[in-house]
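Only one chain is included here, represented as structure tokens and corresponding to the form predicted on its own.
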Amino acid sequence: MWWSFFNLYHPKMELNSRFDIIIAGSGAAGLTIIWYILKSPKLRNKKILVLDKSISPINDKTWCYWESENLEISEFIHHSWSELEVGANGKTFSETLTEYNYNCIRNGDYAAAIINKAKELSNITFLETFINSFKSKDQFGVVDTESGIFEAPIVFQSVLPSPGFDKSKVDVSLIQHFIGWEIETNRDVFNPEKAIFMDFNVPQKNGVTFMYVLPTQNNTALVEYTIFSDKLLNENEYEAEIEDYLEHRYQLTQDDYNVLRKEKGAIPMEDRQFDTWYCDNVMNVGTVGGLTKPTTGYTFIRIHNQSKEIVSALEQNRKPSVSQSSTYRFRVYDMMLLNILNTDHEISLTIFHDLFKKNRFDRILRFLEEKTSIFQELSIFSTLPYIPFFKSIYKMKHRIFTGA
């Protein structure tokens, strides 16, 4: 069996050996994937090894997420909202969720609660050390590191591009980037019960352009400057923007708060589709396994069930054969969203405006998670200008018509 020699391996072999599971990174994929094995009693005593050039963990990075079920990670979310707020064209919807909660982790906290539980078993290593490559070798994956070479089965990485990822097909690349400030207000300003989830109404200068604010207390939030586009910004002008906001929405100066973190990132926005496999016996999982959904950028939840699936796999010998994260209609979707908002920004505004005037948060959210049916579907593009969908179903025509 392909699993089957595990047992062989004696649990005091050094270091520069064979591994029963290596997990490259130790970001949101790495530490789900680590975090199932932990509840698996099949799994839980293999021996593994968690590499990444950092595994400290840091509070600067906020990943969110809704959920109608229970994913069973309650003890991680730092927070929980039940009322979104949305703005487009000079506009604002608010609404209370009734299917959803609007969650948010801390990524600091969530790595800490998971090292942590792992380093209390001896058979898991962890190893901080820059990665050179991966390859395959005698049905192994090996990973070459600068701490020397390691192998295992099956190999989960998450910190390098395939192999053949600059050569895939791609029409549309774009970032959704962002800089984003936890601040103290000196008075309250803000609602803990409401996150705004995405504010169009803001200087639309650099590409289709939102503030997202997630506040936590009364005079305590989470707010981000985000911008839809393929160039980044530099950093003095996401903070002047943060600042406008703060002045002209919560009537704050510079002198009525104090900044406690910062946190920056840049998730790409593509039509391509990713490999699952870097090579033989290893795995590409988080972001460069094409988990991120190409319009949104939300990643947390596909993480979980990929992990989910990849330990379902490894309990049962099986060598994990994960589905895709989206199906053939959503990357359409995707694709010709992708295209609006590379193409026309006002139209695209108005379609977010039409969006969140004309449906209900829970069922838009429910088709952000990809879990409508097609009626439903039907249902929420008869609210949308349709001109645009069209023209870009025959830009994007020789994708859809192809496979995707």
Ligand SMILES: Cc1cc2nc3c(=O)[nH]c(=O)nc-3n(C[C@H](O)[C@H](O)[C@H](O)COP(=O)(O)OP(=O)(O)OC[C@H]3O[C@@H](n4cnc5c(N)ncnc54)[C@H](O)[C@@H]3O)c2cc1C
Given for the second form:
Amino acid sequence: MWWSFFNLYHPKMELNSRFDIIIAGSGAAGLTIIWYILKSPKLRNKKILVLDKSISPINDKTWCYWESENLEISEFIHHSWSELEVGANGKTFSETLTEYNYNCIRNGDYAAAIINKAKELSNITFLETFINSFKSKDQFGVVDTESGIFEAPIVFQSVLPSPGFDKSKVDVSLIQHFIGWEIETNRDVFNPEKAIFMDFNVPQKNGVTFMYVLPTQNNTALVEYTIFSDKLLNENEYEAEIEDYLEHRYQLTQDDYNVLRKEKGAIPMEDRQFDTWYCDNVMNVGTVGGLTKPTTGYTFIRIHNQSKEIVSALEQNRKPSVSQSSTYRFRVYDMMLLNILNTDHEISLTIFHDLFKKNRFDRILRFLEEKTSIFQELSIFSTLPYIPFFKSIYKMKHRIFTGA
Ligand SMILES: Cc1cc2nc3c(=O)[nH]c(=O)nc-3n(C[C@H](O)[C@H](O)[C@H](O)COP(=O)(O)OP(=O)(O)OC[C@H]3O[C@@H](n4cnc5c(N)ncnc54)[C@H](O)[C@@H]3O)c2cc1C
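In place of the form predicted on its own, output the structure of the form predicted together with this ligand.
Entire complex below, previous chain first.
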């Protein structure tokens, strides 16, 4: 296998337990911190330990993003789309993007490339082990693992929820859950230039539901059935809906395609605030650090922004102080929409319909990226039914007027 070349540390070898930096969890957040450390002449020679229960890259997540800043990650892009389509309330809207590309990266490719680069440096050690807990002791973050105890003045962890997690306020607790099939068809049915961002024109049985289609060639695509609700389904329920969609939208029967790969996910959609620090010297990063945007599930670009801030602080010998992933204004918008998604599915669909019918897609992506000005936001809101938002403000007033 291609990843067997990784020179993994063997737990029985003697390992000095003290490091300059420990990265606990080598998913998107851990890998991205390593990526920026590798680019930093000041940090790349530090003694670094990377811990994860599995350091064997596999492609089981497709991370999509659109970017307005040059993040220097184009080498990882697996496919890009210049056109997006959205369907809602029986209508379909398509638009060619002018400010962005919609890009996807496969997590296994990303991990393999970064781990291979890191392995060129003997000061970076990878250890495959289960992490039990974190604590702080004498100015060090301490990681308790099944292979021993390791410590460093700074630990970045993307593995365990912070101790305060269960006590934080939550009014809406939904999940964005999905199963995707990467398929190859026996004839050309897809347009590899155009991604189906959200197609809500599907039966709305279990919550607000849409299909997401990422074609990479005329006959290959990732086709994902996604629901916003508080309960997961059985795998065969998601898969039956994918089969139905392929039949109705593309006239494909089961004999017309092979399923090459599957991916699944359950991403929290909550109005929760997250702690930046697990304890002194142990910082929460990635999803457990609250970087997932609750109304969309998008996290990848926020992880890049956070990792850049972390590496810049380390270079200046400062304690990283990562600000809230969203400002108050955007937390309030997310709370209002979460509340609507939770309580009124029909209105939710009308909101998506009006949003994509009456606004340019680039503007919507900029809004979802939280890069719009308040005037641009008011202009977007003026295109949406306002009563549900007022009702939502009323229902969430105890949060909105106390700092969200
Ligand atoms: C299928 C899927 C698709 C997604 N698509 C997108 C997308 O298109 N765009 C986007 O922006 N976001 C997307 N997301 C959301 C988000 O970007 C990902 O979940 C991302 O992987 C989060 O990064 P992370 O580092 O916080 O967590 P993870 O990538 O999950 O990394 C956590 C790491 O911790 C390790 N670990 C966990 N527990 C232990 C333990 N006890 N001991 C040792 N190791 C442990 C795991 O093995 C894992 O490697 C997607 C999520 C999923 C699940």
